[in-house]
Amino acid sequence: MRPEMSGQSGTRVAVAGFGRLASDVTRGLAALDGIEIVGIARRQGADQTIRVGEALVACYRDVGTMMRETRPDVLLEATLPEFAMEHALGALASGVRPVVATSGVSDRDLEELGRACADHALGGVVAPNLSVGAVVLMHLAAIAGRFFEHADIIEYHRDRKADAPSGTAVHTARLMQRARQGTFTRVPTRTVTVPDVRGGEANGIGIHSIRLPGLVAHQEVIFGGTGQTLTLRHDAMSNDSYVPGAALAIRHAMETTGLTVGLGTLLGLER
């Protein structure tokens, strides 16, 4: 038998995912009012439960038997990219709002998504970045993107993160290259003697991954002109970071229908 969920009722939300950067959030949202995480996903731990601020919160291997048993409101997708959107899908499919926190959601998975949220007239967030400083620092180089032709990012985070470059990564020179209203210049180099040693391109801006123990996520996007150059940059010290763009996100899928994407739209910083 399940165990109720202890505390203050609000929101009902699941949780696909149980990594380090989702168990923190989902700690951290539920000693939020109006937050009620009602159960957990994980790969282990089938009728098994853990512990969440004062609750004990059941767990499943499943994501469909974990919405079917615990009638979430909201589900917050924080697995891999390869089951984001089976687990997005069918939450629609189930009347369950999804949230996801999962970074390398494709273009064409993002017209899929947005056109089941209008099907079942539902509200649908898919964040790259859930961290504030983040959002705001991608608005900042977008603008920066009108004035400048030649920039790079470049994106660190921990050794065991599974995808490179990062969604926030990608996202960022999506906006600049829309802020300019065409691709950015990179010079190229005529002699390279260690294979990609400049990374990655999109286009026109330069993207390099930095994968390293003791890093949580941070990044850097540098502009170059003629005698000077723009660096902004970001640092999440924590996961704790993510919990208030998380709340946020969950919110507005509630009160809205139709797909978001970036929390950028959230914070009016998009459109």
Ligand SMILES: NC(=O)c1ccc[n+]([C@@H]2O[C@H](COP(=O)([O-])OP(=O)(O)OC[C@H]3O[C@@H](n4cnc5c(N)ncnc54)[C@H](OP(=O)(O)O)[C@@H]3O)[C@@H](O)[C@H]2O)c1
Second form
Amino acid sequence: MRPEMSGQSGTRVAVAGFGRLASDVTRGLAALDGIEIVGIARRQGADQTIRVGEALVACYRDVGTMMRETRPDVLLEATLPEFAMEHALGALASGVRPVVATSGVSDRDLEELGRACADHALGGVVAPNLSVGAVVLMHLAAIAGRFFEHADIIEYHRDRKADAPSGTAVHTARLMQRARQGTFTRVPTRTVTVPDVRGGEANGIGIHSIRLPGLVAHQEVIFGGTGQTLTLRHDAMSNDSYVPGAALAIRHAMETTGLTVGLGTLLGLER
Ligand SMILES: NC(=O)c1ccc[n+]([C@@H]2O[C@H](COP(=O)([O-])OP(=O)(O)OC[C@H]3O[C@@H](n4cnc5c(N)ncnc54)[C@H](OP(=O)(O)O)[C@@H]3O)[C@@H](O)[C@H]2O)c1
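Right, the form predicted alone is done, so what does the form predicted together with the named molecule look like?
Shown next: the complete complex, the earlier chain at its head.
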């Protein structure tokens, strides 16, 4: 027998993944009016309950079983890039609106998810970054990129982050390219003595991924022009920074039809 869920009413949210991101965000969401956490799935999760605020929430090993048993309105997907699409498409097939926080969703996956949202006439959100400050940084970077031909993105994350570069860095480069009338150009180096020292590249923009213990989530965008540079930087000091954005994405998925990509659209910063 699964335990009784909390008596609160509101949007029923099931959470796939309960790692560093989801455990903090779930606790933050549970404290908000109008959101009820009805299930949590993680690989080591069967036959347990997890205390989330005042409530005991059932924990599942399998996301599909969780959705069948808890009948959520929204699936907050925060596992690993290799599972995000399967969980999001499975949610839509069950009539559940996906909010994908997991990074690394490709453009091709976005197209597939967009079609699935339209086919099922349901809302869905893919938010490579749920931090409002980081999304504002992306917006400002897109504006600044119109005036500078050269730019590098440096993203800093904790040592155990599974993927590189971060979804936020890739999305930032995408927005910068979209806003710029023209191309970004990488400044060449004649002699490179340490392999890969100039970092990777997306849309003509250099991307550098720093992984170190002690970091949370940080990003700089540095623009270079004649006799000047411009640096934009955002620092997330804790995972609490993701809670307001997650709540906004959940509300948006409930109130709209079709796929929305990026918190910037929800904040009215992107089209
Ligand atoms: N959008 C944003 O703002 C944002 C912010 C931070 C991170 N992220 C992204 O969010 C994702 C999760 O990050 P994290 O730091 O929380 O990672 P994490 O600590 O490694 O947590 C991953 C969680 O997913 C669970 N999991 C993995 N595969 C699963 C499956 N098939 N079914 C059910 N549960 C599964 C894991 O369970 P076990 O522990 O039992 O294996 C674990 O609880 C990453 O892609 C990260 O890049 C996004």
